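One chain comes next, on its own, written out as structure tokens in the form predicted alone.
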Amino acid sequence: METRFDAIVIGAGPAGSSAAILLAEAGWRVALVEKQAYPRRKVCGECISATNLPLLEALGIGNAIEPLAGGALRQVALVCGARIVRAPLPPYGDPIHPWGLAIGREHLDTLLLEQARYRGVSIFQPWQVCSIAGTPGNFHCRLRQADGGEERLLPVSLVIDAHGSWEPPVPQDGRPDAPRCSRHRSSDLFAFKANFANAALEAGLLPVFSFPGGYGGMVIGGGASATFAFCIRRDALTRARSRFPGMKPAEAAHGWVRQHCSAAARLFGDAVQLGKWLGAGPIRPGIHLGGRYDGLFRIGNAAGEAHPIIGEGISMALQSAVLLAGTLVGDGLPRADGQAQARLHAEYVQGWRRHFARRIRLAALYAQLAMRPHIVSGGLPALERNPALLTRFARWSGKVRPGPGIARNGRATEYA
């Protein structure tokens, strides 16, 4: 007889693991489905704020962190042209923990994947969600092996969707699908990323450079090499693709950043490129958690993406998986009746807005700045005389605002 789950999280990421780490400690059987295998590399700015270091500890794997990580971020920096404005990263209130890491998808997702298989979590992987159908507290997932052999059905009562926001929506039976819009935006923003060894940035720095029709950020993680990754709307690729031509969209791409922003020649000094650029998008950032419950509890980014030029995007998945896992141990069991889901569903949503929905808008306000360069050149003779502008920037983004902590009884809570 098939077993029977409690729920079923779509997508291994931090938001999904983490989810399925807190349900199956609190008795839960869960389901964790993956379709890609693991370890893999990812686009990602791959920063860790401080406040998620305890988080990350309460979920089993803060002792396995540090050795993969890079060194403390300590400092921000502005790089527009020719010009580098620095300042000190705000730290947070935790003395144990007062700066964030930068650590690699690639050792953050298996950690804690296998952290969720520790716990009792049935994993799935590669695996992939066909189709889902019933009601809330009789739900049906089918499931399908990535190389399109084995299919599984599974009975759930709690569908949890943590999938990436460039993939397809989780088909429904009996619901239209999400619309997608398959039509090309000038504004559609694509990401890209690679790895770079003997790099000039330091140690625990975190420039970010604005150029024109996008923006980015660099980081030393772990083993000392450097993680350069940029967001580019598709108008500006298109132009970059203009200037070199020849060339792939990453490589073009980064030709871009570097023409604009020759102050990225101090930061990358000798460096030399490791392994392929990795691509992803279009994504689009934004608040994609809706008031109205349709069957799916959404965390990650399914439920909101921020512009990566906060760097949040890690943090909002983990706390966001907290905040889901707490809001629904409290109430015990998942209810077998959509009316109890639809409470819960709209629990979680106000504290999901209350905690996320102003790190969106606001890092929207500033990919939109540092995408217009030569607004931004406008305003750096005042943080140039005043660079504490760029450490309250950095503090309003975020980087140190309480999130979603893990109380004893398993709800989520404030914690300082």
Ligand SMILES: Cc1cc2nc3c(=O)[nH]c(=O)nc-3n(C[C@H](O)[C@H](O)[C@H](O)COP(=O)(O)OP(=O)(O)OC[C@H]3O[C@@H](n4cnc5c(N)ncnc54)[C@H](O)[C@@H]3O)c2cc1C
The other form holds:
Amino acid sequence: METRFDAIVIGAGPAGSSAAILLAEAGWRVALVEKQAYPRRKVCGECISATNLPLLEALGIGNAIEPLAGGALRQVALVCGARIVRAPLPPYGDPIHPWGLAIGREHLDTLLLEQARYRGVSIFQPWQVCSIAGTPGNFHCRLRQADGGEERLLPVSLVIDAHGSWEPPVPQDGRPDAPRCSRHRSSDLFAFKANFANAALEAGLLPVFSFPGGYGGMVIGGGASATFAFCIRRDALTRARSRFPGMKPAEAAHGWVRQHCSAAARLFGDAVQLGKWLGAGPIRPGIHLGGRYDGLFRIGNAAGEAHPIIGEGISMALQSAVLLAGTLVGDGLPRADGQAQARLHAEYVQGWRRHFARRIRLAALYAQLAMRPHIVSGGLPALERNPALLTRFARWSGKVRPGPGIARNGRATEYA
Ligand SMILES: Cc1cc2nc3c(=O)[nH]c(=O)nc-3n(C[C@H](O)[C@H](O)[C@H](O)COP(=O)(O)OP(=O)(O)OC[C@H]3O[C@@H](n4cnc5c(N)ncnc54)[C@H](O)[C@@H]3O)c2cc1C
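Swap state to the form predicted in complex with the named molecule from the form predicted alone:
What follows is the entire complex, opening with the chain shown before.
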């Protein structure tokens, strides 16, 4: 007979692995299921705000991160057309971790997953959760091995959905599939990322690009390689592809960015691309967490996705995992009955909205502006005169706002 788990976590991104670590630490029997084999690269700008460094330390990977990360991120820049405006990033009030950093997802996600394994979490990888049946306290999750096609049915009390937002959610038996918009919308966003060697970009600077129909960011990560990641609307991508016929979508989109942001040449210099472009999409940022309890606890992008322009998705993944684990563990032993889970869900949703809803809405506003460089360029003279405004915009995006944390006893606390 299969072991009964207190909780199953679907997806081992930063949200899923962090939740699994914290619950295992509290004595829960946890299964963590990830469909992809690690290490794997992922479309992401890979910047982590300083507010998360104490969390990563508490999760047990603080020391392992530093040698794999780029230098401290101390400055932000706005790149629009031929102009670049620079400003200091706001420092976080923790003297040990005043600045954020950048680290490849192939490193971050692997470190967190291995830490979960070390803390006693049962890892299923590469396995996929295919369906969920039953009710809170008595779920059965069907898992399929990615390569062999072997299947297993795991009995679990509680389900944590950390599957991200770029793939379909796991179907729940007896419930209609979550509505998926299959209609193409011109506002759909596509995301691309590539790494570059020999870029002229200086370490510690975080330039944000504004171009017609999109925005992007560039940073020096570990091994001195630059990560360039950007989002582009479907209609702008179509125009880019007709402007650069014969090119693959990512290359045409890159050409579009470089053509509209001529200042980018000063940051790329003689950069040489390392490896292939990665692509994802369509992505549709927004709040996915409903107030109604349907049996699942959602964290990370599965709960809500901020436009990547603010580079806060990893923060929100880690912090929502901490918030959920704090809510569940604070309640004592794993709760099997549906009523108790519904009450905990309501408490979690309330905390989630307090911490993240505003950040998601503000990110949408920044994104809409950045995709309209004719508006941004109108504001550049004011920013050039007063770069502190840029610093303030970064502060508003939540970069130095403490979220839920982990107390000395390993329990999650809300010290916001
Ligand atoms: C262009 C771009 C730039 C970005 N830049 C930044 C940045 O600089 N800083 C930042 O903080 N954030 C950034 N983000 C956002 C960040 O990448 C995400 O918010 C973050 O990855 C969310 O983490 P997560 O754990 O919720 O989900 P994910 O990281 O998406 O992990 C979900 C995991 O679940 C797995 N999975 C899915 N379905 C199943 C299933 N059925 N069974 C098993 N496993 C499953 C997937 O394989 C995946 O590994 C950026 C995003 C984009 C698009």
